[in-house]
Amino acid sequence: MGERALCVIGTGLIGGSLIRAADKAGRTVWGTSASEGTAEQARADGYDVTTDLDAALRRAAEADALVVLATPLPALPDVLRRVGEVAPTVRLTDAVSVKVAVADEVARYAPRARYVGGHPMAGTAESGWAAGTAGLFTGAPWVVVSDDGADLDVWADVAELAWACGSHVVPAAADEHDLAVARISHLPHLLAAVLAAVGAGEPDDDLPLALSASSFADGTRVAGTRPELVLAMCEGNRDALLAAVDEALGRLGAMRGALASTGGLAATVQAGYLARQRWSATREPLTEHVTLRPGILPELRELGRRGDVIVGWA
């Protein structure tokens, strides 16, 4: 299983330094874009890069292929009309940001693929092929979604990929992985963007632009991202978001009426340095190895919400 072919299919940041990191991970890899100027851009990069979708998934067919989705959610559903139609059992995975919506298109367009969902939680505000870089996971968590019914051998297949681009993997339920990203990934987007926006101010007055310096530049980094990047997976898991944002919002109205009742802000700051204070101490999780047997997926999911991760087979 480690030595497996991979095929991405999409050569923006994500699939364009998977390509990179499977390739100097010694895999044999092949990718498409939609692009014929990226796909030769990646070409002279010396990379295998085609605009030739269907050839693509021939080929990982023939090969039993791991095939990786890395293109935007709305662009997912004719990507699996192709699956479903060239390589209809093809091992299949994915990289985008939301999980539930994902394997919901892939049920109706592409329900014969042994599919298991993966995110490596890994990027930069930049986007593109020339973005990608091969150390781009190195470090991250790859979540490989664990719901009941996952198929194990893919499963290993999804947990070796995030390995060999090295990235240590987190196993969770897919809806719980999409409630957790809209806390820490979407929800992060919105803000950046309203945060860039106040400080901007009025379009005459660059005076809070030129005072500002690190606090404003690290809370509106994302804010760079390509905006129908963060459209396409705000939107794509909106419901989860929802709750996210009405919660921030709370939070704001609560901290509001105490600034204009009382002055205070200490609830505010002190929850926010707290809260600050265990994320940095999840920066160094516990490491399991295990064994996939039949029966092992609830206790893969209560491992990652422990905050655990796994490194390796036991």
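Numbering follows the first chain given and starts at 1. All values derive from a computational prediction rather than experimental measurement. Compared with the form predicted together with another copy of the chain:
Assignment of C-alpha atoms to the better-fitting of two rigid parts between the two forms places residue 162 together with residue 6.
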Second form
Protein chains: 2
Amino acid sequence: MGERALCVIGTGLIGGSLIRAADKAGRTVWGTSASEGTAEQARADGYDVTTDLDAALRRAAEADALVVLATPLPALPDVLRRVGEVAPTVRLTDAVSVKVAVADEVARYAPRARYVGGHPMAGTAESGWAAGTAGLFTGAPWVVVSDDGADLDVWADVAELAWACGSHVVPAAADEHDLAVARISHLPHLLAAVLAAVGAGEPDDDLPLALSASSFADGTRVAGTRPELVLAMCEGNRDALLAAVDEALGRLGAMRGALASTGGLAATVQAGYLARQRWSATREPLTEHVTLRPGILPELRELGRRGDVIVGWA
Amino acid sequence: MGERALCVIGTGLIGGSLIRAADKAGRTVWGTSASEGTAEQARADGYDVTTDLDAALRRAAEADALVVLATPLPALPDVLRRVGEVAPTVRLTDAVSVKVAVADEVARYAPRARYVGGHPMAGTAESGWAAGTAGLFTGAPWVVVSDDGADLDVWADVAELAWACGSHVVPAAADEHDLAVARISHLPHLLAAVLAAVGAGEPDDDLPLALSASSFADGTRVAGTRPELVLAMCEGNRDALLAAVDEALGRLGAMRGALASTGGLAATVQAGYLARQRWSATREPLTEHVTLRPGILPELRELGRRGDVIVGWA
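Next up, the form predicted together with another copy of the chain, please; the one we just looked at was the form predicted alone.
Full assembly next; the chain just shown is listed first.
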């Protein structure tokens, strides 16, 4: 399994880094880009990248390779239609930042593919082939979807790819992953945007920004992320994000009520303080070794909920 | 005026730093503490600090000194009753972080005091006499309240104290100050608390925190501030904070509606991005010199709204 060949669809920051990391780890790896310019650039850098999606998928089916979807979410239907046509039962994973939506698309367009979702949680502010590096995934968590019914053989392929790239595996249910990233990544971006807008105040009054200090600077840092990146990330995770936003609205509304009636903010501030203390106290994850066997998936999900990671086979 | 003596009520982080900074600048300065232990500590450090509030105020009236209120907001009524009794027409300012509430207390308990509010915007995570330093105010904005009717003579005293401490003067109306700090300091603490609580999720599930990265870490940093400090700061600014919270709730609610209906977050994300860009583009303040004369207060407030500062007399 350690020698499984790899076919990467999409050569942006994530796909491009994946091609470099897999190549460095000694894997046979080829990729496809929708852009001839990018494909040429990647070939000039010494990698096997084409614009011929069908040919790349056919080759994957013949080699029993693992196909990795590394395109933005909106591009998936077109790609998956080709998978369903050309390589219908291929081993398939992805590197998209939401998991339920991708599983739905796969079920719709390539229902026979042996799909196990993945999410390498690495990134930079940059994008595109040129921004990619072989070391992007080193030390990062790589979520591998562990819903009941997952194909353990492909699960193992994805885990070994993560390890080959220097990541550690975090097993999780697709919906639990989506809610977790809504809580700790998407909601922070939206609250930062709201805080930035309220904080800046009126266009003709620079007093608030002139008085602002580190609490405002830190609280709004990610509001400086390029809007299209934030939208791509958040809009694909609508259901989970709605749940997180509603929880935030509920807490803010309760606080508003307490402030207006008794003037007391203790409940809000105390809950936030305890949550931040919990974050500060987060221990280093235990690094586990596992053996795949029927019935193990609930145990794997429990391991992820404990905050632990899998680093190899037992 | 440069030699005006100073009487500082309260010897915590701010009052204690003020005593040290004024002493270092060559001023005659004495202070009072409610705690005999703190007064002894300050005397051991070579400063003129007593627990006898009445004596300190009497001395201020005799010397035509500037009295600075540097106690927490809840302690003000007791102090101001003594001012009204012992030194009713004294020159008076304060270093409390809200301005409308202090002005109300002064009007109630010491209505004849020549009061001009102030807010040196400096601080650390520490508190108490031992945490104070002469350099605490260096380079910091020091808001001097410039509402119509302010006593220009005392305004000048406060400005010169700010400069002597290394600060630059930001003139502002009391209510505009309170709304500004609600926007850029108090709201960031409350949103950080909400984000921390929502982000951490359920007590028996460490998956969200295990997957959290810098967006969560930065967005929740100030939720780690000691709760009593946050409460003291926010609860004294209730009216302005309610306005800022309502604006945040309105923006979050509109976003929630858009996410649930069209799924679109562009308006929220774009507004946040532009506001953060505006913050990034904040220029260095122009350093102005002014001459006090009747009718100048609206001009001073306008200068503050432009984000500029006053560093000396023209």
